[in-house]
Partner chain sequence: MVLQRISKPIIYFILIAMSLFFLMPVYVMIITSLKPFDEVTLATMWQLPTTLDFSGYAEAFGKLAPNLMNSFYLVIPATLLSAILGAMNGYVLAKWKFKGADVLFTVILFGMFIPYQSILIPLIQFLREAGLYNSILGLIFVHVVYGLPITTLMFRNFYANIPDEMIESAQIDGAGFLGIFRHIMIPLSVTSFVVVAIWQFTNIWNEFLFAVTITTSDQQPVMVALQNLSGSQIVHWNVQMAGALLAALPTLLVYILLGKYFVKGLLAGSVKG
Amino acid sequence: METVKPTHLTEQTVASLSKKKRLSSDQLMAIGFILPSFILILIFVYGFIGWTGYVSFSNWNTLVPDFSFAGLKNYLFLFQDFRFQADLRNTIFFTILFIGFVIISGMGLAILLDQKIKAEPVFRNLFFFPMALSFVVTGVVWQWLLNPSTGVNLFLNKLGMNPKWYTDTNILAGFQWGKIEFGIPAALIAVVIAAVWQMTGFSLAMYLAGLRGIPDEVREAARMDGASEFLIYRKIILPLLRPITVSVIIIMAHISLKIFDLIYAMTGPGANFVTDVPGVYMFETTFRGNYYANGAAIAMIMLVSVAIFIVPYLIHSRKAER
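Kindly present the structure of this chain alone in the form predicted together with its partner chain.
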């Protein structure tokens, strides 16, 4: 059956009408495309965070769920807890050392590789490859390399050094603060070495991309003016790389604040919790000890510590785009 076309509609209006109709159905389809993902994120990210927050205020510290309200009890327990205080200290120093060395090594190697080096791809690939590995693999291997009675100590012994690496219980430059000795736990240095070995490739890739993005004319102009290479880097290149440094810091900070697998595989909590971190404590207390409410409280503190960095960064980078 052929429908009768209304004659008073010009061809143009028919076209625009049908286009309007198609557009709106397209728009519906666009929403249909993204809706499932949005609902999943809403439930599994935000809903679950809310539920964890709820658990963290409950009395669920046995195998049997108990959602009765406990107020701040779990949080107060944690902040008075020797282990958690040690975790916070370790997180602070691990984060500072880890980010510092990842930036120095990544930026340093990127600048060296940018000097028109022969076999540059070979070097680049060598520094990148640990990025393909799991933190578990890294942990297993470095545990062997930094074993105090063997590994690199076989060489260091000849130089008269005998570091105890991750078994060291000393706190460098420490002073009593709360229940813990506050200072740099010597044992953490071993974990930092492994983590820096793994993540240097990332900051190297970022800085190399940044350096390649700086047009040669910028350097040429500065050279014409008689600036030394050192001065060019200090005054021109490094300031141009600042946004990359910010990105590297943010990414490394969030990795460091939630780190779990490397430390779990390499050292565990360590004697006196010198290499313990909230991620390991949360795992052990929740899934080995069944202290769900305490574990949830640790998780919420971890989330807040990450959000302090990430939320301003996300809002800022969204704004910068517009």
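Rigid core (definition): largest C-alpha set, two forms, superposition within 1.5 Å. Numbering follows the first chain given and starts at 1. As the structure is a prediction and not an experimental result, all values here were calculated from the model. What changes on going to the form predicted alone:
Switch over from the form predicted together with its partner chain to the form predicted alone, please.
Just this one chain is shown here; partners and other molecules are left out.
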């Protein structure tokens, strides 16, 4: 006897399917809370990024808007400009020195605090305190401290030293590159000191959390196998802290590539642009010079430079979670 296959869905099946498609009250409430933020981010973040990109390809370099298409003219002008070449040089060396010293100082202090020393909370709070300050406050304070006529130089002068700090125009280990001398600007070292002083607490917190997350059994097993403390840190602890190091590098690179307030408050562009960065150049070009298309081009270059660090990290993190 042949069985007759149903050619249509039963009422119960249709009801169950429609119930699955219908959103629950919790889901509707979640969408209601998220939707306003999503719309605001879409307009005021991605919308403005799109608008900035549009302006960067225009001829709007006066008070009167001119949105006629300029192609890559503004970008070509920047890469041939002495000041922007100096900004790229300063950004490269500031980023390298800033990230390197933040990692070294943060990791070193974290290892010391992990030794269960007395008054650890006091030292931890002392190192965390600079993070509570803004870069503007840090810039003003370190401008006073490193003033060649006052500050620490009052003590260094007695030792026969008189560093110029952020007023120094020398380029260390420099060679000619384009229109500029490519090397480490001596004045930039003062800015690196101030930035490292403020952000070492963040690196310390990250590494200390990572060290406290490593089980003591791992170290005890290595000691029982005859490993010295140096080998334990080199072969076991530091490799386990590699994800922390990557996170610190990404976050510090994001800060250094778009830094503005610390430089602006502490030194400004500096003589011969030895402490200038793209953020300061963009501000002065756009809001003082009224070269809106050039300022927008600088902003887009800054966005791309930050994205080069952030996007691969986000993609790798998503893959690791899956």
